[in-house]
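First, one chain by itself: the form predicted alone, in structure tokens.
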Amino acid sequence: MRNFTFHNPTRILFGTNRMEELASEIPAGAHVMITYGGGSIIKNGTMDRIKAALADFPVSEFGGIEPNPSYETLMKCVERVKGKGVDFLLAAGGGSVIDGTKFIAAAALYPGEPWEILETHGAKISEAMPFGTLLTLPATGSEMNSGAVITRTEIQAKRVFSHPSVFPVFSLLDPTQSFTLPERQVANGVVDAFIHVMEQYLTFPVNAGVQDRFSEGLLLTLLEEGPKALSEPDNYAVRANIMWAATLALNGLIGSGVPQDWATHMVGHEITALHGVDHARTLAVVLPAMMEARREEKREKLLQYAARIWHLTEGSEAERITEAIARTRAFFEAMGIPTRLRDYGIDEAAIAKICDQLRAHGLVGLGEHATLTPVEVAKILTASL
């Protein structure tokens, strides 16, 4: 295991009936702007509960942040934040709203052109506005990390950025907030979290027994609870386990001191940018083919994954790996997520453009060894058709 420092300053408020604690988490007298997405928090009464909890604060709102938050929309919010003298942001939604709010928090105080934040992956950030989150869709772990993914629609580009200043000050995680989510979003969240773990776990051994076992616990929890979340939408215990697993999947802990991959994510981002496919669904398409194509370089961890997650201990190594990959794909399909490009209307002609975008964005050496080229990605995507 490599040397590492783990730093995560986000305060977690987990459980039911925590809304009244919002006021004590925000500086007295702060002008709060609530950021949100399509308006479900208005329809289900969450917005009213937030405003009641913040009755002693001046409050503004900004809605309409997209599932893939767009730079164009977020810049409108930045201007509003500046114009209204907002002091504190409260992101009420899932990972996209939280990601967007991270950008708003940094861009509102950035002295130059805010696009530079994304072009430099956050390297030029020196400060950001404080913000908290009220999570409604467990998936991305954005509520307890310092990273975000933003889309610039006009050039069909997705950019990842991170900086310590965009950790949320606090995050309120109430599993009941996820009870009314559509099945599609529940499934996406479970699969997104599962693949977040896989990107940090399925690399090569470095004697990190704690991180391995922690990752395996998260994977097993998602495998067990994911289908139940679809069949038992009001089961609090199920939703609580999924919400906490999704948070822990990407708060930095299981990836500390171990190699990480993220090739599946980088390819998935380009598919979303070009074709508008849900982020989690692009990952479900790419990962099984990625595992198959890289089965030799990932052999040791694939065998560990096969044994510890799927209890595959008999047969040849090749047979166990093949079966583990097949079961992974079957899990995604069982969650209602198709795993082939053709399922989303994407054919072989689209593959060259996806790989061109990787080159344009400098993503020419992906994976834990930084050796996966766009040429090899093209082969993987062809196998994903």
The other form holds:
Amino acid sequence: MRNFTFHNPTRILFGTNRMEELASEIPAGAHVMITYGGGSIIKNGTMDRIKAALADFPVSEFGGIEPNPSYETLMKCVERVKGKGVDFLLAAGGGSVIDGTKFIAAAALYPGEPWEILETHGAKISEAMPFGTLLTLPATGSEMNSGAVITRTEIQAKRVFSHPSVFPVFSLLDPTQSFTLPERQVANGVVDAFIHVMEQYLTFPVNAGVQDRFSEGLLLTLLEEGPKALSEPDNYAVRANIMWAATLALNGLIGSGVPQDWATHMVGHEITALHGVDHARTLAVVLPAMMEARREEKREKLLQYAARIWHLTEGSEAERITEAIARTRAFFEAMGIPTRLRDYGIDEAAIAKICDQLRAHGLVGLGEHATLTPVEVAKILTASL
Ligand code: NZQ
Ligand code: ZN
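Go ahead and give the structure of the form predicted together with 5,6-dihydroxy-NADP (NZQ), now that the form predicted alone is out.
Then the entire complex follows, led off by the chain already shown.
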């Protein structure tokens, strides 16, 4: 196992009927701005419950943060935050609202032009406003990490930043919040979380037995519970297990002390920026072809994955790996997520542009060895058609 520092300051409040605890999590007298998305929290009554819990606080609202949150929208909120003298942000939504709020928190105190935060991946941030989250969509792990992904629509660029100052102060994880999710978002969440684990697990062995077993536990949980969230949508236990698995998949724990890949995510972000495909769906397209293309360098972990997740212990090594990849793809398809670029109306002509964007963003050496070039990505995308 490699040396590591693990630090995660986010306090988790997990379970039902905890909304009234919001008031004790936020500094007394703070002017709170509630940030939210397209209105699902208004329709399902969550906004009213938040406001009731914060009855003793001055409260403002900023809605309209879109999926794949845009710099343009978020900058409007930054102006409002500054103008109103807001002290604390409360993000109520999925990964997009939480990521957007991280950007607002950092941009509001940033001395320069805030797009620089994305261009430098957060390196020049020195402080951010405090914020909490109320998670409505288990998927990204943003509720317990310090990363965010922001899109600048005018240049079709989706960029990542992270900084320790944008860990949420607290996150309220009530699994019943996910009951109102459309099936498509339930499936997206399960598959995104599954692939977060894969990006940190499916590399090469470094004798990190704890991280491997934790990762395998999360993968098996998502495999077992994911389909049940679709077939038994009212099952609280299923929703609770998925929510906690998704949080633990990307809160830094399983990625500590191990090599990490993230090539699938970097390619997926470019596909979303150019073609608007949901984040998880881009990953479900890229990952199987990525596993296939890199089966030699990932051979040992692929065999471990085949044995421990899919119980594939018979046949040649090549057969076991091929079958494990096929089962991974079949899982995504069983969740209702198509795994081919053409399923999203993307053809061969689009591949060169995706790879050009990787080059433009300096993403020319991806993967756990930082060796995967745009030329190889083009081959992987061709195999994903
Ligand atoms: O906007 P509203 O009206 O709330 O509707 C949302 C949105 O349309 C809806 N929704 C959320 N909770 C709901 C609900 N509808 C009904 N009931 C509920 N309880 O779901 C739609 C999608 O929401 P979004 O937040 O976009 O989804 P997700 O959580 O999958 O977030 C995706 C974003 O997170 C980024 C992605 O790139 C993408 O921009 N990621 C962030 C990461 C991080 N910070 O660590 C890591 C991930 O890999 C990912 O890149
Ligand atoms: Zn993801």
